[in-house]
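Here you get one chain, nothing else, as structure tokens; it is the form predicted alone.
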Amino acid sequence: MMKPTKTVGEELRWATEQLRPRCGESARLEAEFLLTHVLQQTRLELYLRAQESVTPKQHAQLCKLVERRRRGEPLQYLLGHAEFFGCSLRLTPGVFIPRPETEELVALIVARSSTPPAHVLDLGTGSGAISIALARAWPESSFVAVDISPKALALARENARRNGVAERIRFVRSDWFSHISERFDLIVSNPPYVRRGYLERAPRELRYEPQGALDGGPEGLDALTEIIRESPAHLRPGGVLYLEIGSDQGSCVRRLLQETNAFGEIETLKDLTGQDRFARAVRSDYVAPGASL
């Protein structure tokens, strides 16, 4: 005998309680998000077709993505995709996952450009997304996007195509600055800045990205230390470094600015937690004797 078929609203119920351990209160929103992934639908259009059947295949993906995601893997792995500033990415195993920090980072350097600055460079570029976004932000831009992955540099070139800025972004795969040579009027980084000790321990999600994408060293400050200390030699006067942070990384990050006498205006930013999470830095007209330049 054959097993009666779920509603679509019986799934949606089972798929919840299934994620509830693992999601807590976002167990809803994932089972939503999962099951429009399988029937091909918007989360709309499972309420309005509540009471209509899901066929026994379309139960076996939906039975396999939860148990997916209940050990532990990112839903926008399984999904193949994330939304970031307004830009649709696709995304795979193996290429960092941007943030919602991120996309504040994108936000605050928008708002404070009072003019978009000619020539960008993104450094450590992952899926694209905050070259991609500046670029539909900035249209009169030209951007270098930099990845030392070159399974990240294809996916970022596919999303530049897929946003209609790949006319615009330049992708090299390079070591943070060995292979770029030229100067910028920003620089902008989401760098490793985690602690290697922490990642040791860090949830089972962190698991599954690259670890070279999360990986900061000892202190969380090894790539910080070597964009900082190389990044005056590739901006212009005047030119601006934007770089996300760890939260508890302010005073080091501004300390190591400071070092380079190259900054003339330096900050830390905090997000929308109230947390120190961006810093932000002004390349100095004039450049004291001694700098990393």
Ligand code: GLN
Contents of the next structure:
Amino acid sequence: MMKPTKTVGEELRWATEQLRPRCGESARLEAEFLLTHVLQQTRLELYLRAQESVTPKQHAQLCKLVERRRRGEPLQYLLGHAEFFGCSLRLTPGVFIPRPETEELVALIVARSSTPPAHVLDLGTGSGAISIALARAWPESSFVAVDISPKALALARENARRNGVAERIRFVRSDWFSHISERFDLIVSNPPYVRRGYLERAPRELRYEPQGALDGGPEGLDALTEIIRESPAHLRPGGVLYLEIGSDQGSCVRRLLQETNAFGEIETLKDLTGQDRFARAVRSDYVAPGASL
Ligand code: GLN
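Let me have the form predicted together with the named molecule next, following on from the form predicted alone.
Entire complex below, previous chain first.
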């Protein structure tokens, strides 16, 4: 005799318990996301149809996804999708998963820009998250988004198309500034800033992501140092640099910014958890002789 099929409600309870050891308090939410993905329904429909049965094929599909999530594969790779600042982004393994801190960075940039900057550079765009979100916030601005990874650039292009901003973002394969010769009114970057030593014993989820998007060298400062040194030459006077940084890198980053002799209004800003997470600096009109331009 065939085993009786389970209902949507039963599957949800089962998946939640399976995910508990890996996901803790977010087990229920993650189970809901996996089930909406398998059933192609909204979260509300899961509840409206809690008594309906799932097909054996759907059950098998859910089991596979739950098992992969239990082993540590990030939810966004399993769903192939992430939400970022109201934009829907496709996501595939090999491309960095946009984080809530970076949504805070976008919110901060939008709030602090009294007039939208005309020309914007996004260094290390990954899935395209920052450029796409800013392009939607600023319909008159043009963007250049760079990444060293062709896979990331292909996905970012697709995401820009899906969000209706492809004609205003030029995607360039570049190792930071290596293939960039223009000047901008705003440069933004969420570069790799994690200490290499930390990455080696980091939560399992991080190992599924491209290490090049996380590994900031021995102190986590390699990419930040290069970007800070080279930014002044690519910013118009009065142009602004925004960076996402590690919570213990605030004083080093302020010092690196000061050492260029090209920035004023240097500040570090905190994220919602109260930790240093962002840096902001404005390119001075006057640049001291010998500055690293
Ligand atoms: N905040 C990220 C993390 O800890 C790191 C992001 C980065 O290196 N840019 O996963």
